[in-house]
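First, one chain by itself in structure tokens, the form predicted alone.
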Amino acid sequence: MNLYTIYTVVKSVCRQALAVGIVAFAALSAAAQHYQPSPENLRAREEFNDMRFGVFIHWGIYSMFGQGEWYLQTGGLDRDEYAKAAAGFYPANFDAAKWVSAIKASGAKYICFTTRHHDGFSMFDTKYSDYDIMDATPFKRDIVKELADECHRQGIKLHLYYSHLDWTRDDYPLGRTGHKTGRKGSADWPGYYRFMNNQLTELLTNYGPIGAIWFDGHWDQPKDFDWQLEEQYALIHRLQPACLVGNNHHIAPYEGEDFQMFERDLPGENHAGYSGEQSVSKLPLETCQTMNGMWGYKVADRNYKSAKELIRLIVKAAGKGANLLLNVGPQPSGDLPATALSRLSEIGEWMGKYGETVYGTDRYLTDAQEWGTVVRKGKKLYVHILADRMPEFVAIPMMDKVREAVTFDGGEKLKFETIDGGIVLHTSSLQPATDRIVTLLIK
């Protein structure tokens, strides 16, 4: 057999193997991909991906104790004694218009609000429980309704947090937490699942367009527990096709989820210890982080991050192709803490000047750089130098050809050199600041 004959036979075998592989892969893909996002959902994903900054609000009757949102669990409290706090919950200073105005002025494009946390208390008017803002408190105002109406008026998206676990209901199967609350352990998963879906139906029917449902609590049960997520996600998409679904389960996204979230870490990092089993997907990404130490209001927690640190966090998240969801824990009075409002104001001042370099940008660098990050918007690259001491040079790995480098603020031209695999910017003349940004115009 000559070489040409051998080549022909091998080529034929390879083609047949490739064809079989393609058919097999297509079959596997078809079997694995039951969820097909609607056109409205895909547009919502693009919108979400462009927002880059949102504000998380953890608020419930736990704020009255001033010990954070986990106090029922961490304090080892009895559920019935804890529930008595609802009778005194009267947040007289709650003003949805003031909240939304302050958050919108910060440059945030969306708000995510806790409708029901792990303590089981619903901050909205629900027919499926008396343990809610309308029936159990003297306030008798639907917090979610007022917030939703104001968000719609002011043109800011509203996302709704919803806990999958419940430390107070007997029908929720006992998991890793909530063992000391006095539950009787008479689990009824079908009944609890029906209760959750009824509440989700209310939230997606009575409050206008909702940008996303933000689930939490999946980690409370063993890995083999069947949460029946596929049916629940389908319900959400059926009620509001554009509504995105995300789940803070700390693992790879499930089918039916529309964005991937990372708790207290940027995508691809695991400093907080929650993302050990979580690789970065191709879905839109979001990082949630606290402004101080806790999610819910804690009276002793004054450990607020500086405005500079928070701005850098927004920029670093954008550099990873992610939104930052920054948390505020309102006081029991209904006021947003003064320090939180101050930080939001400072962020808003920066975003008013430099938001163009964050909103609607895409990730550009594969790996993080010590000096900062780079994002892309069309034919422009925005180089954010986040260094307390300005480096003399900044090396940027890239394949694109740069035709000009200028400071974002003044348009001052900067010297740069093209090297193998990128460029070197001469940055010694720049002053270190969170707003030190260089625009690269690429060909």
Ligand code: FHN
Second form
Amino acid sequence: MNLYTIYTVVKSVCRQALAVGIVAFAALSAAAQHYQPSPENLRAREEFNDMRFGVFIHWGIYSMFGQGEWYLQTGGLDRDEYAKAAAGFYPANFDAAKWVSAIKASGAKYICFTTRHHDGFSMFDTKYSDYDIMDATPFKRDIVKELADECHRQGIKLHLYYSHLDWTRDDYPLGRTGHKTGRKGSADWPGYYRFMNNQLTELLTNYGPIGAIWFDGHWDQPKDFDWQLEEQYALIHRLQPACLVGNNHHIAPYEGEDFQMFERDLPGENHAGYSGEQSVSKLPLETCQTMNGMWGYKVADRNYKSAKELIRLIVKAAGKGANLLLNVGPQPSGDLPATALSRLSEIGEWMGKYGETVYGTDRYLTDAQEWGTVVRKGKKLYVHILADRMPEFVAIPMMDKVREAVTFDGGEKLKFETIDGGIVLHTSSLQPATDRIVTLLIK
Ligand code: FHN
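Now show me the form predicted in complex with the ligand; what you just gave was the form predicted alone.
What follows is the entire complex, opening with the chain shown before.
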């Protein structure tokens, strides 16, 4: 292929990408929002949107079985037998300072911790249940408190995961899952709802400023089930106006939610099958993903994504205007798995050098590009070329006029041509490098 042919192909790809992008942009749903977020909440949304990277922690007594956080359900276990694990839960190596330091060094700006997962065990000191870290374990240390204090000390936000679904309580109305745990089926929704709100009140009263409440489990009930979310969300906002509310219900955001989340997929994609019913709203976005396969510690799960894959995920999420919430499942000892620690440190090294090209950036492209993505910060565009083999040209659909193109590393000037609907960036001089970042200065 001669240069002219390549140029023509690139030009046509560029035009097509632009056309698809415009249609995709028009399709972004603008969920009607009657709820008026407070000024503090709006500020918190902006801060959240700038963070771009957080670490999710799935930890509970399930870690003792080493089979992931769903083991009560997947193992077909009886709740009383399962609960006996609590009496042996003594994570001697748990050290909130160590966790927070490692996570902070990865460049993550927030931590989201599972205060109570579907197994119903509370990892904090609650007056409303004895099935908690203080009453049911010999450890008797409030893990959420230690983590919260350390997050506040080290200046990193703490978000709290809270399961709407409960596989052990009799008052929770039986849903799609957890049928074999021995629940009596004596549902008492008002009682369960009161219980959740009491716990949420504890979480938002006893642990200092909380960045977000991250709900999960909504999908366990039929679509017409009334979770009374509006009232619950109002309670959260009343207790801490800046606390963001998000719900992993896999559908478009409800009134009162402050950010939209996606599970194992980038906004607008649905490879994992959770996002078929949700379009992308105008709220701040977050996508959560596992570092290996499971969320909670699973002893056989060695299928860790490489640091390069994880960094690409952060970049791709930023390209979609979303934060990546990357999960780690601590061991029953309280240690973060060694591989997870090493990935966090590799990510941290990258973030130290290139964090500027993802933190505080906005989405720029409306459509995914095979070669990578572009994000915007003021008058700069960061072109992230994510390629194992550097292409010779990159076609970037854009309306802005480019003044200059330079590599982020080293400031080498790159040639580019303005074409109809975008530019063609000449990247052959970067070969044989793999992933690279190019800064475009725009007028
Ligand atoms: O069932 C949970 C699962 O255990 C995990 O917490 C993930 C995280 O997004 N959410 C649920 C599945 O949608």
